[in-house]
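Shown next as structure tokens: one chain only, the form predicted on its own.
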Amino acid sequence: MTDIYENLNLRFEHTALKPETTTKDIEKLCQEALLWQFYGVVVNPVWVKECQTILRNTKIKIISVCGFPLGANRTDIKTMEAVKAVNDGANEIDIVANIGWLVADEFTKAEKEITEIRKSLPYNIILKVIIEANKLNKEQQINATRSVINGGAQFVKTGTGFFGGVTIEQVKTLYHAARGQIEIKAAGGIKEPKQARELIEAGASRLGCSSSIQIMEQLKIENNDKRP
């Protein structure tokens, strides 16, 4: 077996965020999350405390959505809903930035926003920040990526999936742009093993995907794999 077989489950945010999510969906993400291990689910705020009943103890890291899915709330209830989604049991917040700012190419706002944000919350949680690369140019992608990293966010995530899916050229402009002082996670459309290849190679560190199964199945498959 590759090596991509055996670490992309530990790459994958296993996520359910669409508005139609019901409890069984939850329980469900978290089983599948255990079964393959996977490195955490994504689940939307009101969740929260469902996925800490079922992996308090487990390696699975809860990761919650705030200004989900258009970014466009005002800073004190992004930084409310935040620090409530940790207070629930988040391990990671993925925050999406004011994005009409960011199309205006107002980045001293998006990274002064993104700066309050992460000094209420505590140092050891996490904090991703979503930018919708798709509504953006190169040059705003790559300005948007310096806000998050002057916000002191730990990563820059490429869009939420609402609006598009991601792309191999957006990974390589955050992941340039970031230059080493934080990670990329990709998100968007990320249904075949391959894709989820050429994300990892073009500087991707994790992938939020709610295709996760279908393509470890893939995967299964393409490595006459015989294991559940």
Second form
There are 2 protein chains.
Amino acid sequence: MTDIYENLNLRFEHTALKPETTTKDIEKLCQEALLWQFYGVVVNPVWVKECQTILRNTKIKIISVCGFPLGANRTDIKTMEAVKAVNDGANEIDIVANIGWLVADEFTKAEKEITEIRKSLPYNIILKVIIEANKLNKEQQINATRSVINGGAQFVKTGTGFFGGVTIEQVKTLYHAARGQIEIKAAGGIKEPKQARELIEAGASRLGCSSSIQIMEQLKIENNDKRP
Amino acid sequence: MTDIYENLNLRFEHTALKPETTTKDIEKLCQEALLWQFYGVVVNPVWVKECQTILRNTKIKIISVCGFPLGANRTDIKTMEAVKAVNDGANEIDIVANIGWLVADEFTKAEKEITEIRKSLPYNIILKVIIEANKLNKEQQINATRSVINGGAQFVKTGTGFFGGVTIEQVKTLYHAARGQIEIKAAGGIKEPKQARELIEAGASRLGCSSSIQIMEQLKIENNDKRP
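Next block, the form predicted together with a further copy of the same chain, ref. the form predicted on its own:
Whole complex next, starting from this chain.
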């Protein structure tokens, strides 16, 4: 089951970030990730331990958001939240940049914050930085991506999903700004196989998605797959 | 200027919580609060120090949200964020409960978390707990309010504003559940003087509001106030 449908499943970070998400929802999320062999699950920090209990000794990665979804926390709190998430079992951290700094072109501050968070995490933990591209003009998206690179993170992520969906244009902009130095995670409003493919073609290596199951079910039909 | 228009200004917590809020926006927020003599300003934690610089030695209170707006953080991180906000100059803390616990009727967990946060804050700091009423049924709203009381907080707050606006019905429900033991803060989508008055009549003693200026300007016209 690991190479079905153009390996699209391996691109998906299966996501549940609503405030009303319950323990049961988290269990379901993890079971679905196992069934479809998604790359990982993305959860709020309070649920990381729950995921770890279910997913340890499996290939599914646990991704915790931090400073989410506003990014307007003190740097030390964002850092501590990330460190604790790793201690609880997170393999990757998706942190929200201070968007107020980005829209005010204060990229040095943003870079310094990312550097500090990166320094506090073990080397084998992947750090993604969310820049909320929907709030930025094209030049700011490019400069923000440079800050993410200079801060030592591994991915730039388009948005939280709370402030509009990702566009192909955004992924292209980030991909070109990244110059192969970091990868791109697209997130927000991904609902169709076609859209998922286009985002990957535009340069995204990962897709953050709450509709992953619905997309996989559509792919199953497209591929005339009769398995239950 | 402190008793204009039925003292409505003294009910307002003048709010700026968007991710793209900048230093300049925060300065403007504080100046507006001074001009209209609002009860206080509500900001994300990274901006508390900025407010403190402008508002120290004035009557305007500084309110920091914490664990905002999802509430799905570890309890120790929420607590540390609140403690740091107070150290930075916050007079009041608006913390988001774990909404996933509330919708799953796990009120004991919610109460324990509130108790822990309350214990970590100085006695003179007002603690408000956001229960996101739009995600709860009426019984859950009542039980959540009881948890807020038992946890030792001073206010129950209807919502974050990120998941729909407050209703008169919600304020009535919370007010009756509170039995005078805690106060009610209404927040989310408050845009008209009439609505503000109705929420107060229903039992809210404070209003969290991003449209405070627009409401005061309308009141100025209603009251035929010619001052600039």
